[in-house]
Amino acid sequence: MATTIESPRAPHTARRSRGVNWEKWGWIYMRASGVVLLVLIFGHLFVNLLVGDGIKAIDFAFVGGKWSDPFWQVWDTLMLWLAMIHGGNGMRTIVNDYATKATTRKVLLGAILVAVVAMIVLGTLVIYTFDPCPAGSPADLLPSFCATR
């Protein structure tokens, strides 16, 4: 029986299984979570680091303030899932790179995905589970919409 030798420079053409390719979607949302997010996390350094006094000013009646507006929740929710997905994937990638061993990339994968979950679901009860005018606390670290309620 004859075999044929494919000539050294044919493309590869062998097909890959069926089912979705969830590397080129990793791709491809690196790229597209990257372009939103600096367009949210400049937003949000800006207003939180550069306007007024900037640093000097974060405090519970700050959070409190922009947490009772539905723009900085969303805001804040949209950064914190697609940061932590996209912070996660590049740590993949990274262990992906340099863990040589199955049982330790295993091991640190897993500690991301946790890391990850864990992150996105603590944060996002935070944020819609949050009370700006916590009863009991002394009205001077409160928003001050608070004391018209």
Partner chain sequence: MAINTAGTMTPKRPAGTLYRGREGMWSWVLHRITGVAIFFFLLVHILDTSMVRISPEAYNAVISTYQNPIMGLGETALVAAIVYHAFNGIRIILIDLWSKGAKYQRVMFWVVIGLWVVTMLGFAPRHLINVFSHVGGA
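Switching conditions: you have the form predicted together with its partner chain, so give me the form predicted on its own.
Single chain only below; no partners, no other molecules.
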């Protein structure tokens, strides 16, 4: 008894336009970003969990100190952007494969786009505007490493 698996239902992708092949570039992006993400994520885990005191050292001061260095800001920003775009592209592929109605597909793709853009913008703002010692805060509310202003 032979079992066959039906092909994904994506009749809209069967059309071939004459411009840029976005599906090909999306496929290439997924492979390239996956390799870069492996390096970024394992580097992140190594520095945060294995170097120094390990997981016991991760607290507000650790994050504040890490994000005071532009290298780690860029590292975490690159990891955020690549991961969000990688995940959004994967979700887009799933929606294209299994959403049968054009309206449903457009709504889902729009929701994915809004979510990815919002998370990228908010995450990037947090990374670059994070200040563990805000000016004008009461001294008793500041972490111990902050100089009283």
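Remember, predicted model here, so these are calculated numbers, not experimental data. Take the two forms, superpose them, and find the largest set of C-alpha atoms that agree within 1.5 Å; that set is the rigid core. Numbering follows the first chain given and starts at 1.
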property	result
Threshold 2 Å Cα movement between these two forms for Leu113, core superposed	no
Ile58 C-alpha relocation of at least 2 Å between these two forms, rigid core basis	yes
